[in-house]
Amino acid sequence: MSAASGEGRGSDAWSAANYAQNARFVSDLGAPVLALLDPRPGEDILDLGCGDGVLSLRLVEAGARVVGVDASVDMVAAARARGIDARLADGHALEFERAFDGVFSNAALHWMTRPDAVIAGVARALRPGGRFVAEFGGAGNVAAIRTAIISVLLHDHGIETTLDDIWYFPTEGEHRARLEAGGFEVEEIALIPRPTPVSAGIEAWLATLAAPALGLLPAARRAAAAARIGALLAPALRDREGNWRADYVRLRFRARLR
């Protein structure tokens, strides 16, 4: 999903149409984290980083009352077109107070680079005993892709960056400690290696899901940079038939507010 953060990308930078075309696999692979949430009829659920509302709709179909938040105007509009109560919001500054039985997030928390602020906002939004269930990029996520981006930015364009101001990819231990410090009991948490087919190709992936990194370059240079990054990645991530797999590692957790 897109960032509910207001950082990294401008709030209008996400295109719901491009996301649906190039990154639909993100929501298609959301079933395990939905199952971990186990939404029940009549519950109030916040979908943090709801994107275009595809998974929010699954929560509604399970009988929950759902509010979705996202930082992208275009994504919020797409979610509303699906009938979701979607609202423009910064995930670092949630304004809800004891409003939800559960907070759900899929593929969004890694865009929120101030995780302690996110966790504090989730804790305020939950009722006592409420659960926080999420999946997002963890330590090692897109490691090859990230290395190739950093290399091209530095050696071809003179831009030195670690991309830490764009992505938050924590270890299991790091995020567990943050959740516990924020008032949660962690019921389960695990890093899950998940090499993921990218049918649109790596350059489309970069244009859609690494746009903040490419955005460090002038617009006229981005396509050439993406092609160069793809050439570096091909030996590792493209098979002999030309199929690409992104080197995903997901961090999935379920925690309960004390």
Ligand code: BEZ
Second form
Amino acid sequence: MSAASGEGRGSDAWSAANYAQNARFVSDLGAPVLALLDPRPGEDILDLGCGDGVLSLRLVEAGARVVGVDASVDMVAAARARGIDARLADGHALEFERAFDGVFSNAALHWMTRPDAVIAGVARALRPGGRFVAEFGGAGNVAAIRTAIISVLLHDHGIETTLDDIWYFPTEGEHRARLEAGGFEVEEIALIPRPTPVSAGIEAWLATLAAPALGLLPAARRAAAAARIGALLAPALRDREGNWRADYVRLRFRARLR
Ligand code: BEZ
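For comparison with the form predicted on its own, kindly provide the form predicted together with the named molecule.
After this comes the whole thing, all chains and molecules, with the earlier chain placed first.
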């Protein structure tokens, strides 16, 4: 996963150890987007938002030459510890020029809230005919979670926000239009509802993956807010046995640079 982004996931609220403990499912569920990329031996692949490098390593094992970028110092260090050529970079300002056969991204693009800048950087980074293959949160992603966060921030803390400046969750139509305007031909794009088990529980999910949203509150108020959000979500996302399932919707696409 992870954000080579920027602003949303931003800075270094991101602890690789915390992520490994509470969000390992993110890379565990990366098989379909890896299959859509279909990396070949000798290809140059950029992993945009490489996080701790677990999926970058799968690309290396497929024989690709891989560069990973991420906005988090801690994630870049964790990816390097796996032997990945990982670099600190903002996904909105990629500096590569015609260097890659493919750009791959899993669970990172929703942190990059200026998608046209990202698409322009990916287009520059690819060789002619290169492919951009990614999966991230699409329209309706974590809708219940997002609504509960917005509600608690507003009603308990007087903070009015849509969270649109933290997460980008587009429809297929919106993202297709952006890719086409950026010089890509979209070969496939689909929204895929994927309710996702969260074995660590919703409060751990919130602390790890909604850190920028809870970060709108003073540190001393975040745990109580997470408990309140969890209580609101339980009827929708927790089963009778106490298992949590997050209401994920993925947007998965393959696009080719014209
Ligand atoms: C996601 O992977 O869909 C996601 C991760 C963190 C926050 C919101 C969504």
